[in-house]
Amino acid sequence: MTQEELIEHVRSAHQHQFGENAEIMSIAPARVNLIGEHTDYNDGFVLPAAIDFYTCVAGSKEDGTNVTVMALDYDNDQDQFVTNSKSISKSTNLWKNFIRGAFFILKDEGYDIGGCTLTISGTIPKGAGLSSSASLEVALVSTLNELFELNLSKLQIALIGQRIENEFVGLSCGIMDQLSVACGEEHKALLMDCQDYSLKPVKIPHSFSLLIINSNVKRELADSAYNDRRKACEQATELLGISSLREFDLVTYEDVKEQLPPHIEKRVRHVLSENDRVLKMTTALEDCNAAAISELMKKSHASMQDDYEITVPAIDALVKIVKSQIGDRGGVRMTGGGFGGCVIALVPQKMAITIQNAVAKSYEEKTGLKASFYLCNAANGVYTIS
């Protein structure tokens, strides 16, 4: 489904279900992280790109305080609640908590949110590590921002999205996903400093294709060891007497690493070395240096495998298969929170189909699983139409 088809699909469904045209529609992309994993919640550097898969949220204001939401991708399942933060409770249905959480956080921050009807659909593969949840949060808050004239900036929208996950859904994510979804730029990645939220667009060379390969190993981050990794980093800052790991780099860390238990020291080593790789990757992209890109992504994956311990055998197999095809002409690594999901490969355009064919054959032979492929482009961030 194209972006235009998605918009028309949501627009038509909203009119049919609620008997009125949507006043506002927001469209937010997915994101893939080229490099910089688990550094965002440590005030570090990341290099994500918004990509051309989307979530669309249509909304209309209603009198009173009742909210009715229809999720087209869940067999038109609906949720209803009232916009009083004291009465917005969690649901046993995960998708509903992202919606309820948005109203809860906005009310908690003092914004005047009334009743409305909302219709939601998207084209982002679920559970693949492409930030379908952040895309939903940003699209939803953007729709509410326009409907109720809240005057939120894109940064504020991203921060509210992060609070939804941290405080209502229960995942201790950083700001990378929401901010890249909100602020993405076509044909560019974003060098993001998660300490001050500054962004620097970095052009992705036209000679490369963004190839995302889904391992189809499903994971639920809120129920996984994701939060445990964050706790280990927090323990490190307590033991070292610092506010965040950003206060160290690889050189200064050498003087203090003996103060940490071995398993925590490994987690910190990944974060600091990954920060260094992000900055070097920015230069490699700007110089179109395929050999440097290859080496940096290789080391990033090894660090996630050995120090942060968030890869799984199927993901490691995917990386090896792709690497055997591209050598030093491009890079490949796991992307996302870990424990399944996708790998990201920056590959020469002319090799994209050959790589897909090689993976389709070898991956199933090695794992018994079938991979899914997404050739995508870096896209602009969230926008609204009325």
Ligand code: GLA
The other form holds:
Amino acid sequence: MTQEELIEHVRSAHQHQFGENAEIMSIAPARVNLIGEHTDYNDGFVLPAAIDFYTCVAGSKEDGTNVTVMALDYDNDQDQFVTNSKSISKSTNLWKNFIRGAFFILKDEGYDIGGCTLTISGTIPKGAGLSSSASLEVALVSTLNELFELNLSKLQIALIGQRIENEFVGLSCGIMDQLSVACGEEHKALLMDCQDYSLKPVKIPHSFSLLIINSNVKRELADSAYNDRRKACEQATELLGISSLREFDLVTYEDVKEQLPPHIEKRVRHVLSENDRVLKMTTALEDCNAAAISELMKKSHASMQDDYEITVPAIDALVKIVKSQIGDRGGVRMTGGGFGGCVIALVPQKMAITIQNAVAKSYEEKTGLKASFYLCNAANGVYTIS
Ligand code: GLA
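What does the same protein look like in the form predicted in complex with this ligand, given that the last one was the form predicted on its own?
Next comes the full complex, this chain leading.
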């Protein structure tokens, strides 16, 4: 489904269900991270790009305090609640918690929001690690922002999205996903400094395609393993008496690393070496230096595999297959939180199809799983239409 078809689909479902035209529609992209994994919640650097898969949220204001939400992708399942933070409780149904969480956090921050009807649908593969959740949060908060004239900036919208995850859904994620779907730019990745939220767009050279390959490994217990990794980093900051891992780089870390137990020491090593790779990758992209891109992505994957221990055998196999095809003409690594999900490959445009064929041939043989392919483009961040 194209972006235009998605918007039409949501617009007509809203009109059909609620008997009125949507006043506001927000469309937010997905994201893929080129490099910089598990560095965001350590005040570090990341280099994601918003990509052209979308979530669309249509909304109309209603008198009173009742909210009715319809999720087209869950068989038109509906949720209803009133916009009073004290009475907004958690649901056992995950999709509903993203919506309830948005109202809960906005109310908690003192914003005046009343009743409304909302209709939601999207084209982002769910559970693939391409930030369908962040996209939903940002599209939803953007719609509420316009409907109730809250005057939120894109950064504020992203931070509210992060609070929904941290405080309502229960994932201690950083800011990368929400900020990239809010602020993405066409044809560009965003170098993000997660310490001060500053952003620098970095052009992705035309000669490369962004090929995402879904391992289709079920990401079981991924959230609890993710939270564990974050805890290990927090333990490290306590033991080292610092406020965040950003206070060290690979050189200064040499002097203090012996103060840490080995299982924490290697987690920190990943974070600091990954920060360094993000900055080098920015230069490599600007210089269109395929060999450097190749090397940095290879090292990033190895670091996630050995030091941060967030890859799984099927993902490692997938990376190997792609690597054997592209050599140093492009790069490949796992992307996102880990424990399954997708691989991102920056490949010479003319090789994209050959690589897909090679993966289709050997990945199933090696793992018993079938891969899915998403050849995508870096896209603009959230926007709103009326
Ligand atoms: C998930 C989180 C992000 C980030 C990545 C890992 O996508 O939501 O905040 O930590 O994992 O880089």
